[in-house]
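What follows is one chain in structure tokens, specifically the form predicted on its own.
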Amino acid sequence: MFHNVIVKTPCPSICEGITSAPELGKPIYEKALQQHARYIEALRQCGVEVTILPADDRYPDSCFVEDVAVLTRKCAVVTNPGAPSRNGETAAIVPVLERFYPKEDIHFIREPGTLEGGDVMMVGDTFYVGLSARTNAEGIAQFAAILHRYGFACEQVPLEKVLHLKTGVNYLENGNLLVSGEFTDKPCFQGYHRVQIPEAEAYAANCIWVNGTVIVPEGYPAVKAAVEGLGYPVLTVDTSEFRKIDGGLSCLSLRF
């Protein structure tokens, strides 16, 4: 169960965020604004509290807070992200998780290890924890250290295409996994229940589950009928302005 979700307001500057798509063309700040609001709303109907931080507008992409931090039920890792553009998001993130922890439970990555959140996915106490342009090996090998002292386990998955672990497979609890592209024949996913997701549709393989429901990126019907056929019930919201700048729906927010 979660109880509580970080999410950042979406700033003016949004539209010169970091994308390897564009042709779709930049956000647009009022419209991302609105799906924000309705991200919100679909958090809340899930039963946590929402705290929202407000917009920093020095940071295009600093809505995506899921990049700048892992949260579990034991401790918090404050991350380095890969981005250069992005690594002074995270001072802006500390003071915040010390109304959630411990100091002596937040932890840091430091240089010369990178990590992103977007490249760690959580399956009760093992945290797989993609290779990618973003997080490097020493990111992983200190993120591992700091699991390993709380119990937590970590498993190193190499990424091939995508920018983030979480592009592509998603864990919805109770042994179901959402893959997409590359994640369908790893071997270290052969023990879940893989849902493979058409490739007209890989975008939303991104979706999250929330105490019990599933939140699914909206205009996806496929991915939308494969997580209502594995009985969970669902909301849609609307991600196309993030999608713009490489973000899905586990990127806009930290839920712990």
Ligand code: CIR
Contents of the next structure:
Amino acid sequence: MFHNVIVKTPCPSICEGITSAPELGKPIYEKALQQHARYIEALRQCGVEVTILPADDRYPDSCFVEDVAVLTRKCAVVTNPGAPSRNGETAAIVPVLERFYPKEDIHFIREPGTLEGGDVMMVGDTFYVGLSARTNAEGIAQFAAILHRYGFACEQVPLEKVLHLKTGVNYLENGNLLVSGEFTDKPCFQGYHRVQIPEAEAYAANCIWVNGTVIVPEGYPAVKAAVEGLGYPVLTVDTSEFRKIDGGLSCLSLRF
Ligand code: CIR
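Other form of same protein, the form predicted in complex with the ligand, not the form predicted on its own:
Next comes the full complex, this chain leading.
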């Protein structure tokens, strides 16, 4: 059960966000703002309190607030993003986390460790972490040491192709895992009820479970049908502008 969600308003410089898909064009700021507002509305429909942080135009990718922290029910971990243009985004999250966690339960990933929240998938008390272009082995070692102090487990998942772990695999609770591409056959996920996402809709593997409801990106009918088939109520949100810079539903919030 999540009570709180933190989001960060997209900034005008979003059109300069990092992308692996320039062929999709640049995000349109006004449209991104509208989609973000609808995202907040969907989250509220799921019964969470939404904290909205102001836009920060110094950081084009800063609306992807998931990457700057990992929030658990016992502690918060401020990350150290591996993307140089995003590294400074963490400063703004610290005072916000202090509203929700005692200072002694706020931890930090430090150089030379790097870690981005998009690489962390929580499954109960186990945290799967992608070893990626953004998250390195030292970052994972620091993260694991913090988690162990709270009785949580950490499992490393090497990535081959995608940006972040949750680009391709997402847990919907109740043993259900949405998997696409390289995650289909990973041994560490064999024990879950895996729902294979067709390649044509791979982007929509990034759905989020929020208090029993699953939010699915708009325009991916096979994924929507698969999630409904699992018995979840579904809300859809158009994320076209965020997709242009490799962002999805999970990236846009911290849920805790
Ligand atoms: C980036 O490359 O960092 C952004 N353009 C996209 C971040 C997406 N975040 C996520 O998957 N958690």
